[in-house]
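Quick heads-up: it's one chain on its own, the form predicted alone, in C-alpha cells.
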Amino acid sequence: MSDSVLTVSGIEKSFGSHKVLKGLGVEAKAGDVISILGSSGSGKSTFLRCINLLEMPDKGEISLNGERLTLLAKPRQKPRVTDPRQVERFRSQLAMVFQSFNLWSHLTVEENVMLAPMKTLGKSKSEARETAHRYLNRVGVYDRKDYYPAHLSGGQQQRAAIARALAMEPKAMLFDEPTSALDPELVGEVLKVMRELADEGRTMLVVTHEMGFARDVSNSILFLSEGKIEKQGSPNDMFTGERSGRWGEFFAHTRP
C-alpha cells in the first residue's frame, strides 16, 4: 500500500487570458515536508490554494488519502466538483495557514480554535474545548487563550493561527508564506513551531521565502518559475547542486 497522503497532478489555473499555471504536480508521502520556493508572480500561492480548493483548478487531477477529486468540466464553463461534500472533506484535511493569519476579530483565541472542530467536525464544545487548550499550548500561547487577536502580537496570533490549523487533525498542512507578515524578530517563534511539527512527522507543503527553513527541515523542494517546475530535488541536489537559469538567479538573491 502507497503511504501517499496528497497527490496532484496537472493542475492548471488562468485568471482571464492569463495562465497562472501550468500543468503543476507533487506528491507527499506521510512525514513530507516539501517547500516551495520561487519569485513573487510564479504561482506558488495560486498552487497551494488550488490543492487546498480555495481557488477551483481549470484541469488537473487531487487525491487525498486515496479519494481521488472528481471535477466535472463542461465547454465553455468553470469546473466544479460534482459532490460538494467532497469538498468540505478536502479542505477539512488540508488544513491551511495563512500569511495574514485569518483569524476572527470578534472571537478570542480559543473561540478562534474551536469553531471548525465544532462546526466542521461535530465536536462537543467541552470536545472543542479540550482541543484548543492542548494546541494552543502545543504552540506556546494557550496563557493568550483569552484574548483578541489584537490584543497579540504577529507571532502570537500566527501561532494561534497554527492551533486552530492543528485542531482540525489534519492529513496534511498548507503553509502560504507564514512568516511574510511578521516582523523580523518574530519569524523565529514562528519557524520554531514549524520545525517541531516537522520534527513529529507531520506532513507539511510550505510556500516559504525562507531559505535556511528549506534547506534544513525540507526533504523535497519544488522552485516554481511561470507557473512551472524549473527545478525540484532534496535540499542536498538544490543547494550544493548545479544553480543555473532562474533558480540560479533566484538563489544568488536569496541564499541562506
Ligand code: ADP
Given for the second form:
Amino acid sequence: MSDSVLTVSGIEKSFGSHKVLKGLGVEAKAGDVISILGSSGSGKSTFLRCINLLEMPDKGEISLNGERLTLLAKPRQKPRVTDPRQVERFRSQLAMVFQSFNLWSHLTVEENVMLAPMKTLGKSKSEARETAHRYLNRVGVYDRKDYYPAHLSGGQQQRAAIARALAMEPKAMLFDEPTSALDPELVGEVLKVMRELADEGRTMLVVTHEMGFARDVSNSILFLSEGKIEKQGSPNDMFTGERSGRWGEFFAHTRP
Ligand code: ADP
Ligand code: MG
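Condition change, the form predicted alone to the form predicted in complex with ligand ADP:
All chains and molecules follow, beginning with the one already shown.
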C-alpha cells in the first residue's frame, strides 16, 4: 500500500447539458500540498466540491485513507451514495475552507469552531471547547473567541474558519480561494497560517490565485482548463519548464 491519503480519479460532472468536469483526478500522499490553478469557470470549485461531496459527481472514484466511496450507479441514472453515513464521514474528514469564510453569523467564533465536533464527531461540550481554544490559539484569533464573526476583520474570520476546519481533525484540508475575498493587506496573515499548516505536514488541496504560494509551498501543481487537467507537475516543472498553450497564457497574466 502507498501512503496515499486521498485518491480521486475520473471525476465527471455536468450541470444540465453543460459538462463542467471532464474526467479529473488527483492523488495526495500524507503531507502533500497540491495547488490547483486555472482561470475563472475552469471547474476548480466544482472539483473541490465533488471531492468532499458537496456536489455529487456523475462519475468517478474517491478513496480516503484506503476507504473507497461507494456510489450506486443504475443504468441511465445519476449515481447515488449507498450509505449516507459514509458521506458524512468523508465530508468531516475533508474539511473545507471557503472563499467567503461561511462562518455562522449568529454564533460566536468559539461556538462556530465547537459546533461540528459536537454534532458530527460526538465530542462533549468541554472537549469541543478545549479543541476550539487550541486551534483558535494556533491561528492567532483566540482573543476574539467571544466575538461574532461580523466584528472580526476578513483575515480574522478566515483564520477562524481555518480553526473550525482544523477542529475536525481532518485527513486532508480543501481550500477554495481562501484569500480571494480579502483586502490585500489581510492576505498575508492567512497565507502565513496556511504555510505553517503545510510545514506541519498537513495534507492540503488549495485552489488559489496566489502564484507565490503555489510556487513556494506546494509540492505539486495542477492547472485546470475547461474541466480538464491541462498541465501538472512540480513547481519547478511548472514555473521554469516550458510554458506553452493555455498554461503559458495563464502564467503570463498571473506570474508571481
Ligand atoms: P471556478 O471555480 O474554476 O471558477 P466553477 O467550478 O465555479 O469554476 O464553475 C465551473 C463552471 O460550472 C462554470 O461555467 C459555472 O457557471 C458552472 N457551475 C458551477 N456550479 C454550478 C451550478 N450549481 N449550476 C450550474 N452551473 C454551475
Ligand atoms: Mg471557484
